[in-house]
Amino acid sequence: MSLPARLAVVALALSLPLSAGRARAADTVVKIGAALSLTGPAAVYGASQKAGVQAALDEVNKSGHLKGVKLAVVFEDDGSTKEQGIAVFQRFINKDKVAAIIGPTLSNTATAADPLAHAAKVPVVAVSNTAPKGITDIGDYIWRVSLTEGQVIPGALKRLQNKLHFKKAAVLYGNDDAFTQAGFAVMKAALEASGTAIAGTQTFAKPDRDYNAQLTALKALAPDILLVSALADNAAGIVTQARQLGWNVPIVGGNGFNSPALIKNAGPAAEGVYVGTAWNKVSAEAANQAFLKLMRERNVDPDQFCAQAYTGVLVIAEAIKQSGNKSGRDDIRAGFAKVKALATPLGRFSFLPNRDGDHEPALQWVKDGKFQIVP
């Protein structure tokens, strides 16, 4: 081999590790932990959330929005329980060394797991925790994309009262879950503020499947409307059994009703059910239309939980950008405070001073076998 040829081989050999080194230095991988309910009573929400997180992460990485930064996600099943949620957060914090956490799915789980992240100074983005109290109150590392029941239910009820002119209501709620208990408190306060008489209140627990006794007792009071704070698994049974009893009063659900699983499991009984929502599916905003197109390409029919999880990733990406592409835990937390009017499927998103999300809610109902925005 001639000298020029040998020099060329040496030069090529030397250039390869240098180029590889530059590539490695250029792409900082930021790990996000996603604690979602993939099993248990909230699994109908978790599967949708997982699809939203993965889609957003792929889009952010593909877009080059974060120069020299790539996002990666570690999915874990929180099992819809406090105990499993705590174990997942411990792995995220101590083993996976994630920069931020999305989840867990349920407020009940969040009240137990989020304090671990706050103590370890790991920022958390709640994408479906809607209990008004006990989430962001944990501390300044806890931020929330999902609107609280207090931000959605009063406005939804006001619109419905103008539409339906109800004067007397009955309320049924789950008494063994932070979310359903908080939903009841908001419903009760909103009814009282509107001057609506509360004819009666009944409770149930998550393992229950027979609600006939509670529904029969409430029906006998002849209310104009029934408000229900329940997870989707219970909600479908409640709606179905109410209609089987011949009780055709309008039903209004809390955030737990915002899942296609309600329609799938309740069938025709779900027709006419109302629920306030954090996501206006028919919004013509460019960010929402792009989200819908992307999910169709992935053969996913998105719901509110998918849109909120997708937005959670966008918010983390924006926080990193606002921090000058720094991706430390404190950098991301500081970046959250600078997220203003971010274009998302939920609308123009910002954080309130208490770290709750801020955007416009909507009111939907089940019509022709699907959720539609109430005109």
Ligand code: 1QQ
The other form holds:
Amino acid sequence: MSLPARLAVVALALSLPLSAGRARAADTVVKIGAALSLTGPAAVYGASQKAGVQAALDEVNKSGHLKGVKLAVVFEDDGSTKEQGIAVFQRFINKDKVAAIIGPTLSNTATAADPLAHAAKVPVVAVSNTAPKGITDIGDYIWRVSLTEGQVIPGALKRLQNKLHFKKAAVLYGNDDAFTQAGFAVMKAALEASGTAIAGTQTFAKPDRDYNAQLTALKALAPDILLVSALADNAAGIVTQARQLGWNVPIVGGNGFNSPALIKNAGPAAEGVYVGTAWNKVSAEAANQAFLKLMRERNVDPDQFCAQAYTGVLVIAEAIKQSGNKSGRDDIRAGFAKVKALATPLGRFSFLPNRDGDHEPALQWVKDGKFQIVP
Ligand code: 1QQ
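Got the form predicted on its own; could you also share the form predicted in complex with ligand 1QQ?
After this comes the whole thing, all chains and molecules, with the earlier chain placed first.
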């Protein structure tokens, strides 16, 4: 197109809305940065989270719920590490100039990356960090949708104690990760509070693949139950090797167990494993049923991480709405405080005064090769 022709097109574009008498400013595009573990030991969670974020974003945009605002997402891989999480956050804050950040996947990464966002006054919504301490207490730009281990495990253990009547427990946990360490602290406190004796404790690290020494030592103590705080990769190996040792004690996992990757990788050894969950997949609530239908249409079999990531986007959209469709970083942060009983796949969602999430948890176990909610 020649220059005059191009100018004519521009002139037309500029004049048309006015002359037509229905001037409507172009939609403001609100950029959200999603820092997810697409590689590394937490990649099984990240893939699921990405599907949830994308689905929610498409739904919000399609609904026209936000007047004059369209959401856009920049996905980046946090690599399941602190270093890469920091690099991604720097890019989001300074280069992409996002209005809000979702992620990073692991608590371990969040403890290193979130302080950058807080210092730059960029709101963060954690959708899978469950370490009770060291996340939202970084500061008031850090909010979270994911229930902490402290909000899930004590209740799950109480229900299981009524069912299984255990008196003596053993605990195995990862000692090189903020989440697995925090999960252990929560398990220990919950066992002590319930009067359960802790017969023994063993540890491992993320690169470990052989847990036979730890499992053999714990088995010898003859506990009634084994609690495990581990990411999905380690979890599958631990469960498999425990059963290979002929140890058939009930196993209860922390949040790391909530991925179907556990079942895929442990196979029949995963049968009967219990885990407290933030997502009641059989909830009949309309928002959950709509989510399930939507994901079916997208050929995604959702897990808790997908539902939480989906909810993270809904919460950001609601915050924008609550700010009168204003979408600056501080508008979004101020809007979070006004999110009340929002209908989400996780249930009615609100934030607590400390910016952690608040909704009902559930208990699930592996039965017939899949997670099923314990009624
Ligand atoms: C955390 C977790 C992981 C198990 C899932 C991402 O809960 O790191 O806090």
